[in-house]
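Just one chain is shown here, as C-alpha cells, and it is the form predicted alone.
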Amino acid sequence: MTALDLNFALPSHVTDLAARVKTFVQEQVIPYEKDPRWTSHGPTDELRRELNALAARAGVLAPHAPEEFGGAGLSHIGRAAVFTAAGYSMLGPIALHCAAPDEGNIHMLDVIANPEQRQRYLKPLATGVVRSCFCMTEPAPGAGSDPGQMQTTARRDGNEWVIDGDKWLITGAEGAAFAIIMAKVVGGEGDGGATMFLADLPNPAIRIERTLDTMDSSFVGGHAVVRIDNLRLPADAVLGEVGQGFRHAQVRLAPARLTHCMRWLGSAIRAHEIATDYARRRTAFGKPLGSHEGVSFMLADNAMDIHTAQLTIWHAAWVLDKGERGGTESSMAKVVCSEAVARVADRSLQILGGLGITRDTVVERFYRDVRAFRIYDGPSEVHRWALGRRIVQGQAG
C-alpha cells in the first residue's frame, strides 16, 4: 500500500513574508488599537492612510496585489500564511490593505477586468490609493442570501445603462473612490440577469442614506445604507459580461470567504494568546487559574479549534490553487472557521473573567466584531443547506 504524501510545509518565501508581517503587526500595528480614530463604524480613513504608510516603509502594503502593481502575487495558501499573520490585530489587515471588501474586489478585476478598466480601477485600489466596496445586498425583500431575489434593475438607453434600487450594509461605501454594483437586467440583451457595473464615486445619483450602527467595528467606512437613483453608467462600465454577473461573482466569493477565515484566524490566535498568558499569572484558591481543569480543558479546546480552523483554510487553498472553483471547499470553511473562532473568542474572555468584559485587552472588541461573521459571506445555514443539498444530490463526498 503506497503511502499518501502529505506535505504541510509551507515555502520559504511565504514563511519569512508571514513572520515579516507578525513582527510589523505586533511591533508598529498593536500599538494604535487605543487611537480614538478606531470609531465604532470602523478605523477612519484617515488612520487607514497612516498604518497604509507604515505597512509600505515596512515592505509588506499589500502582498497580495498581482505583481505588476507591486504586489506579491502570493497563491491562496500564500495568503492563508500572510493574511493569518495580519489578523493578529483586527488593524493589521486595515494596515496592509488585505481587509474586505477591497482584498476581495482586487482579486475579482484582477481576474475579471478588462486592460482599461485594470488601470483606471485595478491599479489604484490594488496601490492602496484608493477603497471600493461591493453594492449587493439589498434590504427585504430584495437579495440577501437568496441573490435571485435581486431588486435593482439595469436598463439600457442609448450606449448608456440606467440603475435603480436600494442596497444596504454596504461596507466601506463611505469614502469608497467606486463601486462594483450588482444589477438585474431588464429588457434587451441579458434579461433578467444579474450583471455587474463599475461606478466611480462620489455620484449624485448614488446616495449614502445613512452608516448603520452594528456590532462590529472592523471595516474602514462601517456599513451603509445606499440608495441609487436614475444613476446612468456608459456601456463599457460592465464588469465582465452583461448577464453574468453572478457567475463572475464567484470568482469573487470562494476566495474572499476562506481569506476572511485567514485573517479572523489571527485575531483568534491573539486572544488565545491572552487568555492563556493570564492563565499562567492569575491566581485563585491558591494557585494558577491554569492548574484548574475548568480553564486548562477550555485553553485545550481553544488549541483544538485553531488548530482545525488552520488545516481547514489551507486544505480550501490548496484546492483553490490547483486551479478547482473550491465551492464546498471554501463554504465547509466558512462555517468551521467562523464558528471555531467565535468558540475561541467566548472561552477567551470566559477564562479572563472581569477583565475580559472590559476594554484592557483587545479580546472584548474581538468577541464583539466575529460574531458578525457567522452571518456574512453567507450564514452558517446556507452553507449547510447548500452543503446538505450537494450530499443528496451525491454532488459532495
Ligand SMILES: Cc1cc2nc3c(=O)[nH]c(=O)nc-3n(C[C@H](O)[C@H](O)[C@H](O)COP(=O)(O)OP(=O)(O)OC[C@H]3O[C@@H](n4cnc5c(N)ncnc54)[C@H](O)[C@@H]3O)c2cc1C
Contents of the next structure:
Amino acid sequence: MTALDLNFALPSHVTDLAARVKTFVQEQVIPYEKDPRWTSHGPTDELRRELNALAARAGVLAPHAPEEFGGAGLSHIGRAAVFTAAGYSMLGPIALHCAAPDEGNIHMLDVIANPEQRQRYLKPLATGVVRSCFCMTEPAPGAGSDPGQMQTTARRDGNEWVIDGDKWLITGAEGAAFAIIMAKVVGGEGDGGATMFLADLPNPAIRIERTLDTMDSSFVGGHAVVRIDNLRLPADAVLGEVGQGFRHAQVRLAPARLTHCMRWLGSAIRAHEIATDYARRRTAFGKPLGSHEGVSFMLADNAMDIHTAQLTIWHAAWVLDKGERGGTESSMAKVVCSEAVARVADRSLQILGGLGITRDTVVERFYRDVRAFRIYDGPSEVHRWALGRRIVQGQAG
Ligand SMILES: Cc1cc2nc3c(=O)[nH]c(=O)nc-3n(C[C@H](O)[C@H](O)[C@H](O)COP(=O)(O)OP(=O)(O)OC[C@H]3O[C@@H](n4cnc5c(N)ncnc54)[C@H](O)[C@@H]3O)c2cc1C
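After the form predicted alone, can we look at the form predicted in complex with this ligand?
After this comes the whole thing, all chains and molecules, with the earlier chain placed first.
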C-alpha cells in the first residue's frame, strides 16, 4: 500500500444518505432517549418497532441490507459514514436496524447462506421484520476469547443433527426469531471442526435461562444465558460447510467489529459536543471552563482520539472495499477505536462535573455502555496478542 492509493471519497448518494440519517437521528430518535421502554436490558421490541417504522418512513431503514432486499448497496466506507451518523444516538442503530448482532448476521448470511436460507432467514432479517442472535460464547471452561475451547457439540443422528451445550452473553436471544449456533462436530464428517447451524426460535430445546444484569443497556433483548438441550435440526440447517464454522465466522467478525467502531464513534462525537458546549457556557474562577487549560486539553485530546478513530476506521473499510480480508486492519481499528472512544467518554463526563454522572445528559449512559466494547468481538489483549504474534513471525506489515 502506498499513500497515493488512499481514497476515502464517497459517492454523493452516500453522503446524501448520511446527511439524512444525521437529521433523522437528531430530530426523530433523540426525543426517544428518555422513553421508559429503553430498559436496563435494552430497548424493548415495542420501542424498536416504533423506531423502525419512523426510519422506514424517513427512507433510512436498513441501508446496509443487500440491494435485492431494499438496501442502498453501501460499501464499507459508505457504512462508515452512515453508521457513524446513526450512532450519534445509541438508539440510532436500533432505529435503522443496523445494530449488533443483526447487522453482522445480515452480512454473514448474505455471503454464506444458500438460496433457500436467503429467503427464509436473510430476507425477513434484512428487511427488519425479525431479529436474530449469534450463539458462540460459552461459560468457562468453554469458548470465550479462545473459540477453540468450544464445548457445545453437534452429532449426526440419521438425517438430523443433535446439538447440546451452554451459551452465554448471547445478545438479543430474548425475542429473536432465529439463532445462529456454533457447535463442535463429534464423529463422522467434519469431526472436531466447528459448524454453524440455523435454528428457529422459540424452540423448547433452546431455553433462555436468564437475561443477565449488565452495565450496558443499548442492545435490544439484553444478553442471555442459553441452554441447548437435545436440539434436533435437519441436515439443511447447516450454515455454510460442515467443519468450516470458524472460517465462515471470520466473514462476520472483521466487518462486524469495524461497524461497532463506526457506531460508537458517532456516540463519542455526541459526548464530545455535549462536553464542548458545557465548557463554553459554564464558568469557574472568572472564566469559561474551556478557557482553563486543563479542560481545553481534555477537549483537544477528545478531538485527536475522534480523528484517529475516524481515520483508522476509514482505512480498514477501504482495505475491505478493495476485497481484502482486512483482518489485521480491522483488528487494529477495533483496539484503537474501543480505547479511544472510552477515553472520550471518560473525559467528556469529567468536563461535565457533577452533571456528568447524572442522566440529564446521555454521556453517563455512553460511559457505561461503551465499556463492554473493549471486551466483545475480541478483548483488546487478544487483538494485541494476535497482532504481536504476527509481527514476531514476520506476517504483519
Ligand atoms: C456486551 C457483550 C455482548 C456480547 N454478545 C455476544 C453474542 O451476541 N454472542 C456471543 O457469542 N458472544 C457475545 N459476547 C461474548 C464475547 O464475545 C466474549 O465476552 C469475548 O469473546 C471474551 O470472552 P470471555 O468473556 O469468555 O473472556 P475470557 O476468555 O474469560 O477472557 C478474559 C480476559 O482475559 C484476557 N485474555 C484472554 N486471552 C488473552 C490473551 N491471549 N492474551 C492476553 N490476555 C488475554 C482478556 O483481558 C480478557 O478480557 C458478548 C460480550 C459482551 C461483553
